[in-house]
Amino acid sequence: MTTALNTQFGIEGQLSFREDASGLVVAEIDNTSGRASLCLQGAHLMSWQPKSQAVPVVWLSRDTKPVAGKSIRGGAPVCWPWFGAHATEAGFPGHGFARTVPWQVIESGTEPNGATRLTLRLVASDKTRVQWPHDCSVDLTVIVGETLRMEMTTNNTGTDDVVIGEALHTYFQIGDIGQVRVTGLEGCDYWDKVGGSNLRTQQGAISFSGETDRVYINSAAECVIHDDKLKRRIHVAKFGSLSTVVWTPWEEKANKMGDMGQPDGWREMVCVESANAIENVVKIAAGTRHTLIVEYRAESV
C-alpha cells in the first residue's frame, strides 16, 4: 500500500509514506519551514513543528500506542459528524466515528512558499452509514509549513438538508499548565462541563488550576496560548467555526486515562479546540457545502 502511495502522492524531498508497528499508514511531511505527521487512520495529524521552534506545538502522548480502530490521545482528532455524545443513540462513539476510520490520500502538492499540502477522504462503510445514513463527503486539507492550516469541508451531496457538530480537537504542546493563559474568549459565554453543565460567562484570560471542559459559544474570535515557561505564543485563527473548546483533564482524570504520558504528561499539553457545537451545530443545505478552517502560528517571546 505504502509503494502505490509513495508513487502516486509522494514527493521527493517533502512527503512519504510509511506503515508503522501496529500497520496503521502514516504521512511523513518534513520541508523547508516545517515538519508533520498524519495517520491515515482518522486523517489524525499526529504532530507538527516548525523549523523555527525548537519544541513541537502539537502534542502527541508518548504513552500512546496506534491502534486499528481506536483514536490516538495527543495531536489533533477529528470530531465529526457529532461533537460529544451521539444526541439519541448512547451507543454510538463519542465525537463521531471520523477518527477511527480509515480516510483515503485523494491529492498532494507544493504550495508556492514550500509547505506542503495532503488531501485526505473519509472511507464510508455499511458501519459508518448505520450511524450517519446520509449522502455526505467529508475532506480534510493540511497544509504544513511555518503555520499548519487545516480545512474541513462536508459536502451534503444528498437531497435532505443534514446537520452536523465537528471539531478539531487540538492537543497543544506547552512548558506547563499552571503557567499558560488563553486569551481571546473574554466576556464570551459558555457551557461548563465540570461538575454539571452550567452556562456561565468568562471573566477575563482563561487559566487553569483544575479540570477545566468548557464550550464557548456564538464566537468565531482568535485565541492566543501565551506559554511563559516555554517564552512562546501560539495563536488559533479559525473560519467557519462559532465554538471554542478549552480542556485540560487534571491529574486525577489524567491518571484513569491512563494514556495521557505519565506520570505528568497532562501538564504538558492543553486543548483549544475550533468546533461547532451545542448551539453553534450547521446546518447544510442539500447539494451544499461547509468548510471549518484553522492557522496555527507560533512565535516565540
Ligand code: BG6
Given for the second form:
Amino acid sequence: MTTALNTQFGIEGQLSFREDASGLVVAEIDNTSGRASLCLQGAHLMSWQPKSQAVPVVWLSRDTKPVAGKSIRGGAPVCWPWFGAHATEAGFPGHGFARTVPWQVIESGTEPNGATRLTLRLVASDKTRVQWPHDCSVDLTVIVGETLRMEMTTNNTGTDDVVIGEALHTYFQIGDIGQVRVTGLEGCDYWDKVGGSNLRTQQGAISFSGETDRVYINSAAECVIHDDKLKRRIHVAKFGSLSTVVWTPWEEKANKMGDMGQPDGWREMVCVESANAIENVVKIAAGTRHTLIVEYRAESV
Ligand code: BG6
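Moving from the form predicted alone, what structure would you give for the form predicted together with 6-O-phosphono-beta-D-glucopyranose (BG6)?
So here's everything in the complex, that chain up top.
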C-alpha cells in the first residue's frame, strides 16, 4: 500500500509514507522549515516541529501509538461530525467517528514558500451512515513549514441540510502547565464542564491550577499560549470557528486516563481547540460547504 502512495503522492526529500508496526499508514513530512507526521487513520496529525524550534510545538503522548479503530492521544485529533458526547446516543463515540476511521490521500504538493501540502478525504460509508446518515465528505489539508496550517472543509453533497459540531483538538507542547497563560479569550463566555456545566465569563488571562475543561463560545479570536518555561509563545489563529475549547486533565484525571505519558506527561500539554460546538454548531445547506482553518506559529521570547 505504501508503495502506491509513495509513487502517487510522495515528494522526494519532503513527503513519504510508511507503515507503522500496527499496520496503519503514517505520512512523514520533513522539509527545510518543518517536520510533521500524520496518521491516515483519522487524518490525525501526530507531531509538528518548525526547524526554528528546539522542542516540538505539537505534543504527542509517549504512551500512545497508532492502533486500528482507536484515537491517538495527542497531536491534533479531528472531532467530527459532533463535538463531545453525542446528543442522544450514549453508545456513540465522543467527538464523533472521524478520528478513528480511515481517510484517503487525494493530493500533495509544495507551496511557493517550500512548505509541504497534503490533503486527505473522509467519504461517507455504510459504517459512518450507521451513526450519521448524511452524505458529506470532509477534506483535511495540512500545510507544514515554519507555520502549520490545517483546513477542514465539510462538503454537503446530499439533498438535506446538515448540522455539524467539529474541532481540531490540538495538544500543544508546553514546559509546565503551572507556568503557562492563555490570552485572547478575556471577556468571553464559556461553558465550564468541570463539576457540571455552568456558563461563566472569563476574567483576564487563563492560568491553570487544576482540571480545566471549558468551551468558550462566540469567539473568533486568536489565542496565544505564553510559556515562561520554554520561553516561547504559540499563536493559535483560526477562521470559520466560533468556539475555543481549553482543556487540561490535571493529575487525577490523567492517571485515570492512563495514556497521558506517565507519570507527568499531562504537565507538558495544553489543548487549545478551534471548534464549533454547543450553540456554535454549523448548519450546512444541501450542496454547500463549510471550512474551518487553523494556523499555528511559535515565537521564541
Ligand atoms: C476535550 C473535552 O475536548 O477533550 C474533554 O472538552 C475531554 O471533556 C477531552 O476529556 C479528551 O477527550 P478524549 O475523548 O480524547 O479522551
